[in-house]
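Consider the single chain below, provided in C-alpha cells and representing the form predicted on its own.
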Amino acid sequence: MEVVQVLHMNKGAGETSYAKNSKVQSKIISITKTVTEEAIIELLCKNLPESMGIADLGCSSGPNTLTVISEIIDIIYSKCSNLGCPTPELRICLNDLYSNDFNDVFGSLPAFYNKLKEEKGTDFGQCFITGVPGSFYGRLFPRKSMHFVHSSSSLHWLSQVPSGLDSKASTGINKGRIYISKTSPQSVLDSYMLQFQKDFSLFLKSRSNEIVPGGCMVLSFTGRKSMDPTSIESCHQWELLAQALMNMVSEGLVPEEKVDTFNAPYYGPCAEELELEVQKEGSFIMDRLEAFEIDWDGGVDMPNTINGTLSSGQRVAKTIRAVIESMLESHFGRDIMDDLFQRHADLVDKHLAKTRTKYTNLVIHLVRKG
C-alpha cells in the first residue's frame, strides 16, 4: 500500500464524507486554539515581519480547513491592532497529499476571502493563499521562509506501512490484527517504533530547513499517555475494527490473508517519545507539550435525519470511516465498506456502554532555534 497514494479523507459532501464527518477534529482544533494563540502572539513580540509564511501540513478539506486559517489569520490581526502596527503580509500555504480534495478547498476561497475583506476591512493587509500538496515526510518550503507551522490531527500517520508489514509480505507476522494490540509479536511493536522514529525525525529535519530562527510549530495528534503502545487508549480503537474484520472473516465475506496483510500506517507515541526525537533531531526547543483527552465520538451529537439522533458508536464509525476508508477500500474492496462500518458500529456501542475510552492528543509548542 502506497500511503501517499491512498490516504486521503473522503471527499465531497455526501453522509460519508469528511465534510460532515469531521466533528471531533474540530474539537481538538477548538481546544488546542489556546496554545496556537499563545504561540503567535510570542513569535510577534520577538519580531514583526513584512511577509508572514504560514503553513498549516494535513489541511484535509471542508470546514476545518479554512477555519484554522481564519483564527490564525483573527489572531495575528487582533495583535497587530493592539501593537498599532499593520498587519503583515501572509503567505498561507494549505499543504495535503496529492489525492487530497483541493478543488473544494480553492472553491470555499471566494468566500473566505469576501467574509475576510468585511470582517477587516481596507485596513487588513495582503493575504496569499496557496496549495501544496506533497508529503511533510520531506521538503515543502524554501529555506527560511516560514515564520509558523500548524499541523492538527495529522501526524499520527505514518509515511508509509512499517517495513516487513504491507502486503508485499510473504507471511502476515501480525496476523488477526491490523496495527499494534496485546498479541502483536514484539517485532510488530518493534517495526511501528522504528517508523515513527524515522518519519518524526525527518518531519523535524525538513521543518528546520524551511523556518526562520525564532519562527515556531504547535502540532497537535493523537498519542498516548502510557509509554506501552499496546494500552487500550493507544489500539483498541484498532482492535475493534480488526474485530468487525475477523467477524466478517469467519463468515466466508472475507480472506482471512486480506486481514493478516494489512496494516495501519499509524503510530500514537507517548510523550516521553516525542521529546526524545526533538532532543535528538537538535533543532528545536521545545517549550510546550500537554495531553488532553476526548471522547471517542467527540462528545457531540450528529442528527439523523431519518432515524433520529446517531448512536455512539454509529458516530465514531462515521468519524473513522471518512478518515480511512480510502485505505480500506484500496486494500479489501468498495463493496464490504457498509456492512464493515455497521459491524464496527455495533462493537463500538457495545464497548461504550461498558467504559467511556477516550482518545488522548498530545500537542506540542517548538520554536526554531537562532
Ligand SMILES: C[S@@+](CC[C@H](N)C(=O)[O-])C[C@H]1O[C@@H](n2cnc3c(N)ncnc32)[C@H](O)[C@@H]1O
Second form
Amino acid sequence: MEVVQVLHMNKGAGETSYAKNSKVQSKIISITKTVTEEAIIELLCKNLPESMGIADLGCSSGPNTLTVISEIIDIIYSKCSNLGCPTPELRICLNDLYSNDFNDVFGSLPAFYNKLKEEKGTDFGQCFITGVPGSFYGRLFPRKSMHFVHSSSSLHWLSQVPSGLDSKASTGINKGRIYISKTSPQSVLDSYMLQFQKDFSLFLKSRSNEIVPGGCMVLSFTGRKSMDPTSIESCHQWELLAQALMNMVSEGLVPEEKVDTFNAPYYGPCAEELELEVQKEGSFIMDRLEAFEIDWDGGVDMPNTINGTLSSGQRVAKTIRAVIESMLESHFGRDIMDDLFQRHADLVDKHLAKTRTKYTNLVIHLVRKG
Ligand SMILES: C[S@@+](CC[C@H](N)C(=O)[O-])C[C@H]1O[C@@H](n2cnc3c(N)ncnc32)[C@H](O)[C@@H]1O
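Next block, the form predicted in complex with this ligand, ref. the form predicted on its own:
Below is the whole assembly, all chains and molecules, this chain first.
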C-alpha cells in the first residue's frame, strides 16, 4: 500500500473532518513552538537572508495549517523588528500529498493575507505562499532554496507498508494485528524498522539538497521513549483498533483475511534510531532532541453539539478517525466505519479507565552542515 494513494485527512468541516478534530495536533504545535522559535532566531542571528525559503511539510488543511505559518511569520517579524532590520521576503511552501485539500488552504489565503497586512503594516516584506503537492520522501524544492523547514505530526507516516508485509503473500505473518504488537514475530519488527530507516534517510537526503548550509529543520512526530518498539506507549493505540476490528470479525461483519492483510504504514521511532539515521546520512547536526508526552485526547474538550460532552474514548476515536479513515476505508470499505470507531471508542474508554497511557512525541532541531 502506497501512502501517497490512500492517505488524506478527512476533508471539509463536518463532524468527522480533520479541521474539527485536530486539537491534539494543535496542542503539539503549541508545545513545540519554543523549539521552532529558538531555531529561527538562531538562524536569523547567523545570517539574515534577503529572501527566505520556508516550508511546512505535511501541512494538511484546516486551522493548524495557517497557525504554523502564522507563528513562523510572527517569530521572523518580531526578531527583525528587534534587530531593526527589514523583514526578508518570505517564500512559504505548504507541502502535502496530492490528495490533500489544497483548495481549502488556498481559499483561506485572502483572509490570511489581509490579517497579515492589518497586523504587520505595509513595512512587512512580501510573503509568497505556494502549495507544493508531493511526498516528502523525495525531492520537493530546488537545490539550496530552503532556510527553514518545519513538520509536525506527519513524519511518523511511512512512504508505504513495509515491504514484506504489503502483499497477500504475507497474510498471516502479523495475524490479527495491524501494527507492531507484543505478539508480532521478530520479522514484523524488522520489516517496520527497515522501512523507517529507508524512508527517514531518503527524507534527510532530499532535504540536504534543498536546505542552504546553516539552514535548519524542526520536526516533531509521534515516537517512543523506550527502545522497545512493542512498548505500550508505542503500539497500544493500534492494538485497540485491531481489537475493534477482530470483534467485528467474530461477529461476521469483517472478513478475517481483511485484517490479516492490513498493516499500518506508520512507525514511531525512538531517539537512538533517529540519531543513528542522522549520523549515517551525514548532512545534518542534531542540535536538539526532546521527548514529551501528550494525552491521547490531548487533554482538550471537544464539545458534542448533540449529546453534550464526549467521553475520552469518543474524543480519541474521533481524532484518530479524522486521520486514518481514508486509509481504512480503501481497505475495509466505507460501510463499517461508524461501527468500527464506536467500538474503538468503547475500548479506549475501558483502557483509559485502567491506565492513562499517553503518546510520546519527539521534536528534533537539525542544522544543515556548511
Ligand atoms: C496528522 S496530519 C498533520 C497536519 C498538520 N501538520 C498538523 O499538525 O495539524 C499529517 C499530514 O501528513 C501528510 N503526509 C503523510 N505522509 C506524507 C508524505 N510522504 N509527504 C507529504 N505529506 C505527508 C498527510 O497527508 C497529512 O496531511
